[in-house]
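Have a look below at one chain only, the form predicted alone, in structure tokens format.
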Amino acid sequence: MSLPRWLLLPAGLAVAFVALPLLGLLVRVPFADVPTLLSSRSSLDALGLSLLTCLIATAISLLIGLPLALVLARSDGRLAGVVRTLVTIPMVLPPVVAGLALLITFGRRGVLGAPLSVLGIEVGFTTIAVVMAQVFVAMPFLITSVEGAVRASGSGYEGAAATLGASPTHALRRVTIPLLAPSIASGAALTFARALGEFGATITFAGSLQGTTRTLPLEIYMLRELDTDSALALSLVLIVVAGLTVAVTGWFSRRTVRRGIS
């Protein structure tokens, strides 16, 4: 089915609105000086910390978010609706509010943080706080992505596996997960990218301590006026990593779909 040609105009405007700021940033990046700018101790610390915490946050999101997505997709009723709403809220909250909620709960004087502090366990303003902030704001993207895919695929394949004697766990491992692999990969990529760009919740809950809690977005924020060239170089790194994440995920999804069709 062909689309009306007039759709090309608003579609082109949407592309321009997204692409022009990125192109404007790329035009200003001093590419010749990028290796030198990225070799500073603070930049390397921020880059290493961001990659490490984002990988951990993505792994945690897969570990606990994927089961929740599967449960929500196969559940109806008021309780499931309440849980679904709770999961969605971090996606629309201002990041600073998300960080404040984490701080009030897990900070040194927080509802749960105070008892933990008595036991000698500090959460706020540590690397653990960075990971928690990233999981809080990024995991909902994985959950909503996978839940939608599960609902769209239906339960016919699992039902067929059950009639053949497969246990629920066996059907999940051999049928459901492979079937959802493209959606899981896309959700994980969104989670990683969202965690990589997280700023507000991190600075509110974890602060900005070099080598401990200062991730790439925080380092860029610190450098935006003091050293614009370094800030642009780090911004380029974020764009490249995000672009590679999306590209690899798209390639994996297309390959999985083609393999399934063949």
Second form
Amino acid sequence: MSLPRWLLLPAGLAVAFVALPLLGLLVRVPFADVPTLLSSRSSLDALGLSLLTCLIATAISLLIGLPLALVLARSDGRLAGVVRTLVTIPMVLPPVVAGLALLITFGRRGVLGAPLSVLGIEVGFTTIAVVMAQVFVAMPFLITSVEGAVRASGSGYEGAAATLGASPTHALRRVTIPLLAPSIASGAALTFARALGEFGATITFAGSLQGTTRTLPLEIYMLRELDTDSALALSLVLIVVAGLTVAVTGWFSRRTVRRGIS
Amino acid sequence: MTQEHGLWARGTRALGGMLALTVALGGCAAGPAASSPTRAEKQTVTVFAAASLTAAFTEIAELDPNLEVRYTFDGSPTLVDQIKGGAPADVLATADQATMTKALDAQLVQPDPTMFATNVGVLIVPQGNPGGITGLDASLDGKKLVMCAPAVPCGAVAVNLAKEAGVTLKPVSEEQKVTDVRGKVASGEADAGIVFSTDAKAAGDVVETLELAGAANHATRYPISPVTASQNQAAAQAFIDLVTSAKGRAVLTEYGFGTP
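Right, the form predicted alone is done; let's see the coordinates for the form predicted in complex with the partner chain.
Expanding to the full complex; the earlier chain stays at the top.
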């Protein structure tokens, strides 16, 4: 099948629109100074904090989001529909609204936060608040991508395992999870990337303090007007990590497709 | 048919109205010199102002019916950064001289800015003072203090006040905007925050204000200046004149600003 040639013009415009700002940023990055800029105390703190919180957020998403994805993929009731809509909302919610929602709920005077505060548990301004914001906005990416993969793969292999006497848990561990490994990996990568970029909910809910709540995007936000070079160097880190994540995701999903065909 | 005719007539009238409006707007765009003094000309001016000026400037804009003011309120360094990036501003008003100096050094604004207001730092606590804060002292130990990042004017003032009080501040968060500090105290999320006295006043009853010793020694002065790249210098100057007029000063005083 051949496409009409004129499609190349709008397609090229689309590429330019996305690529130009990235190139524009790369042109301005002071590459020679990047190692020095990145080794400042505050940059290292922000990098370390971002990596730590994003890994924890991804682990939590796998721990609770993966089971939800499996449950949703095997349910078609009205309740499942409601839950599916609910868990998708954070994906399209403006991050500031997400932060406000978390603050109103878990803040010191929040619906759940107030009773917790009485018990001496306060999450506001802590690293836990950063992780909560990240899980809230990023976990839906894992849930939706894994659920889609489970639905696409069907339940034939599990059925076969069950007829051969495997218990549901055994079938899940030995058949379902290995089959889904590529899509789980790509879902986790997406979740990690989204958590890494999380900004609005964090600044609204967790605040901004070096080493505790000031993640990479918050550090860039703070530096961009004081020290543009450092902000650009940190932006470069985020772009590289995002690029790698998307590449890994793409590699895994191509593998899935090939496996599906063979 | 009649109805169709009616519709057509109405459509023509609307179109005529639009044309008239376009002509009128065109007349405005031609500049103040070209317009006749009898017709009230509406000038549009885009003002980038420090977040602490939000309430006062919004009211000042209403003083002159011929001036249509469009505002961006944000932290002063953010505003300078945006203008550096080509944001279409006509006037810049910052919350301290240091930030304005950055704009001056980059030749983003006209030289010799006008000082139009002063402001002092205060400590605010949520209504009822649940943390039992008494000032910049030991009562802050183990409590949640929020302030501005030291690079933001309200943060610089906070650092100076702490020095004056001889204490080291351990904030739980360093915000980018003074209004974010106030928000976190007003919501009760923080036990105390350092803001400008005007911000404390604007928050009303939801916060309690503690005056700080030596605050007057560390007052910040607000400069205002036309943006160099503005194509709208006359309107920019008109706005600055309005702010520094007797009426403008009255509004600033009402919101808690001092006179420079």
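If you superpose the two forms and keep the largest set of C-alpha atoms that fall within 1.5 Å, you have the rigid core. The shown structure was predicted, so the numbers you read here are calculated from the model rather than taken from an experiment. Positions refer to the first chain, counted from 1.
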* To do: Determine, after fitting the two forms on their core, whether L238 shows a C-alpha shift of 2 Å or more between these two forms.
  => no
